[in-house]
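What follows is one chain in structure tokens, specifically the form predicted on its own.
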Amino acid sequence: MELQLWRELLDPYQLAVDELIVKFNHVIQEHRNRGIYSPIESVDGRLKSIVSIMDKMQRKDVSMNDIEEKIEDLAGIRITCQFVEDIDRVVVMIKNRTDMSVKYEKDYVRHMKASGYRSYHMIVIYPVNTIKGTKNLSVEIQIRTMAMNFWATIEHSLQYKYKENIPQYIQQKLLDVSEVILDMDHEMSVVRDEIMDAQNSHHRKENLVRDILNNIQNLYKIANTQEVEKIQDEFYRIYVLDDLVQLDHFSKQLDIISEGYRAQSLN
């Protein structure tokens, strides 16, 4: 296939990757803006390289005409979570979305592969708008914890080096490490509530400080400078106390002051 034809084939899939990364990052930001815990920690994606596609075509005896039908991971998204419990929440979240539909799923979290690989795989049908019209694409979404992702990244690198013929002693090491990661995910789940509470408090503080500083900056444009400086000094005094309740109260009082000046509408 000529390079230009490869580009025409893969361009819509790159668009799907780009759009999905933006959408899932927005999910993360929306949770944090509301001061609530996000089950998604991070998201990234990739378009399968031409070399990888050709290798897979050879292994699976796929013809050029059947690439899109028989190779369903031309576009891939990886969603990373902090805790095992978050994986199920993300799966439900994806199933409830109206901009994609689930074709099928494979649970390698509860049913670990013999190699030690653990992850949750979903193939979704995602429509993209191209200059030729709407095209429904198969996209693979992998959902895993950060610990699972570390293991999978190492294993993938070894598969690439050894052309899927990893020496037995390395395979055993990988299997041993996968058991350690399984235990680690379990132990992290035990203290999940404490970790989530700490992270929620941090994001809540970040949002409060952002809103407070924005209000103060706007007040400097229209209010008495000395009065605004007093407000700013009071903010610094409360901030060093590291008391979220007092900071929240201060923010609400400042909102009332800013509304009086109509300062919140300023850019």
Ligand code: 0O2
Contents of the next structure:
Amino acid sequence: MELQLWRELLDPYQLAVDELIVKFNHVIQEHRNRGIYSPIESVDGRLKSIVSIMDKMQRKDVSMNDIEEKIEDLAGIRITCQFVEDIDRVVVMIKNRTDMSVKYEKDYVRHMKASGYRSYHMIVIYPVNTIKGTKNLSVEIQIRTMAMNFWATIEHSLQYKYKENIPQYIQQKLLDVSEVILDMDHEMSVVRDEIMDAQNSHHRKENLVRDILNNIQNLYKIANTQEVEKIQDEFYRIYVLDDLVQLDHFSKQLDIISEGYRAQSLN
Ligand code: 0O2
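Please could you give me the other form, the form predicted together with the ligand, since above is the form predicted on its own?
Full complex below, order starting with the chain above.
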């Protein structure tokens, strides 16, 4: 197939990857803006390379005409979670979305592959709008923990070197390490609440400081400079106390002051 035809075939899949990265990043941001824990830690995506497509066509005996039907990971999205419990939350979240529908799932988290690979796979149908109209594309979404991702990334790079023939002692080592990773994920789950709490506090603090600084900056434009400087000093005094309750109280008070000035400036 000519390069131009490959481009025409793959372009919509690139669009799907780009759109889904934006959408899942937005999910992360929405959680953080509200100061709540995001089950998605990060999202990444890729269009399958032509070489990888040709390799897979050969491996699975797929003809040119059947590429789109039989190779369902032309567009691939990878969602990384901090904790193993987050994977199920992300799966539910994806099932509830109205911009895609689930075609089928493979649970390699509960049913590890013989290689030691763990990950949750969802093949979804995702519509994209192109100049030729709407196209319903298959997209593979892989959902895994950071620890599972570490393992898969290392193992994948070995596949490039050894193809199907990773030496037995390395295969065994990978299997052993995948067990360690399973244990690690479970161990981390024990302190999940504690860690989530710490991260939520951090994001709440960031949001509060952002709101306070915005308010102070706006006040400089309309209020008496000396008064705003006093407010700023008070903010620094409270900030160093590292007390979220006081910071929250200060932010609310500042909202009231700012509202007052806005009302005044309207008169
Ligand atoms: P790449 O380079 O990542 O695109 P199946 O018929 O079900 O065996 P299929 O369609 O490959 O074959 O489905 P499967 O097994 O769900 O794998 C899809 C993708 O999951 C793979 O794509 C890999 O990205 C990843 N994956 C599956 N098994 C392993 C594994 O043992 N190790 C690692 N590191 N990744 C794995 P590709 O096209 O193989 O590769």
